[in-house]
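As structure tokens, one chain now follows by itself in the form predicted on its own.
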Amino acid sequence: MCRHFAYLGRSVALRSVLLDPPFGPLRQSWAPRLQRHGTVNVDGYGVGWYAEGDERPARYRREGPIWADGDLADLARVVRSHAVLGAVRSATPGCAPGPQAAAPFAAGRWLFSHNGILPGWPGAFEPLAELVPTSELLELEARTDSALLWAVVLNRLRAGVELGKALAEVCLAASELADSRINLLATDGRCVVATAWGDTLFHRRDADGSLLVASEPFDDGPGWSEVPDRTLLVADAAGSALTPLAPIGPRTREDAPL
């Protein structure tokens, strides 16, 4: 498993959402409070953010634990953004190591993360892979279950599917193939979309309208609400909406595209 988060709101220094919170990503890498599967998240980390006036995000990813990166403090102190997505990784056995395997994954204006596991990957999820052209599968940054999910989501986005619908469809399609944990998280810099499926997810809206979505609360302050399991969260500056995710039934190759 992993822990991930997204922030949307006024421009802030990266350290205010990545390093400073008492129970934020830094603490969650070595002492998560609500993680149901696994104990630490030391197999890499990453953060992506949007610069003012640029819809294509930047990323910074490393292979080791977040606390071991001596360059991060300076980067997080000076870089500011209105939209951030980050994760600390606990690698699934059989999945590739390295910074390319750490979220966030990215393409165009989108950032993406997966907190969970696809049991029986890759064999059990061949029907999911078959929904993506071989040329797009060859673009995978790493040989991991999360990268496969991102490839399927990205295929839907490139087909013009709205971000929330794309995550919901892929989450449900993956859930039909195995008893998976599929907490997906994505942003385009203007909205944040997430699924809660098999692990914890929380969100908080501050008085200034800023939004935090995270695997677990960053502090013990008020305002945190847990997203019910098997639920889609879609949030932007205007507000947030929660929609139950319902099973879609067995899927065959003839059902493609999603």
Second form
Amino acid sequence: MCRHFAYLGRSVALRSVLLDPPFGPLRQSWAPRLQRHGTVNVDGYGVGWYAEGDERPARYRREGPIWADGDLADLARVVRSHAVLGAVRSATPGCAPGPQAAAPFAAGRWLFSHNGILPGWPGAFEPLAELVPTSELLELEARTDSALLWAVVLNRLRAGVELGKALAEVCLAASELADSRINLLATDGRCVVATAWGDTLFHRRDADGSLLVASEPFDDGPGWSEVPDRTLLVADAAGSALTPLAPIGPRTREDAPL
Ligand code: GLN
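Alt. form predicted in complex with glutamine (GLN), vs. the form predicted on its own above:
Everything in the complex follows now, all chains and molecules, and the chain you saw is the first one.
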């Protein structure tokens, strides 16, 4: 399982969320503390961020371990942003390698990451792929389960569904096809939305209103709260809300969210 995070708040240097925290993404690439599946995250990494006055984010993604990138420290020192989403990847066997397979995935004003696995992918997830027109499937950035989830989420977003609802719907739809781990994370630069489904997720709100959402705490300081499993987190400058995702009572195909 990968580790991912998002930040929203006052403008900060990328390094303060990506490289500096004692147990942040850099450290999590070789010594995650709470990762339930896999040991290290060395199959790629990426970070996306928003510049002032531009609603479309920039991205930087590479293959391999984040610590081996001699250029990232300079970049992360001088680039500042009020909204950041990043990930370090532990590739699932059978999923494509390469920078295109590393989160964040992006389109328009959105950034997206998936930490987890769709067991039996791709065959078992044909019903999910069928929700997306072939032309959109052909746009998949990489042959991975995560890229398929992103294609379905993006299809919902382009249909006008808001970010939290899109993630919840796709998470539930995927969960019905196999015993999947579907920890999704997305932002539009104004709000951060995440699902906890099969792995850890934490959030922290600082006194200045800044928000961190991450697979695991970046430090041993106070303020981190764990998001319960099978829960949707929706957060923006105004506050955070948690909503249970697990359906209550027996479900039928007719109840299917998509
Ligand atoms: N299955 C996804 C991939 O291979 C995510 C992997 C993970 O969470 N470790 O990229």
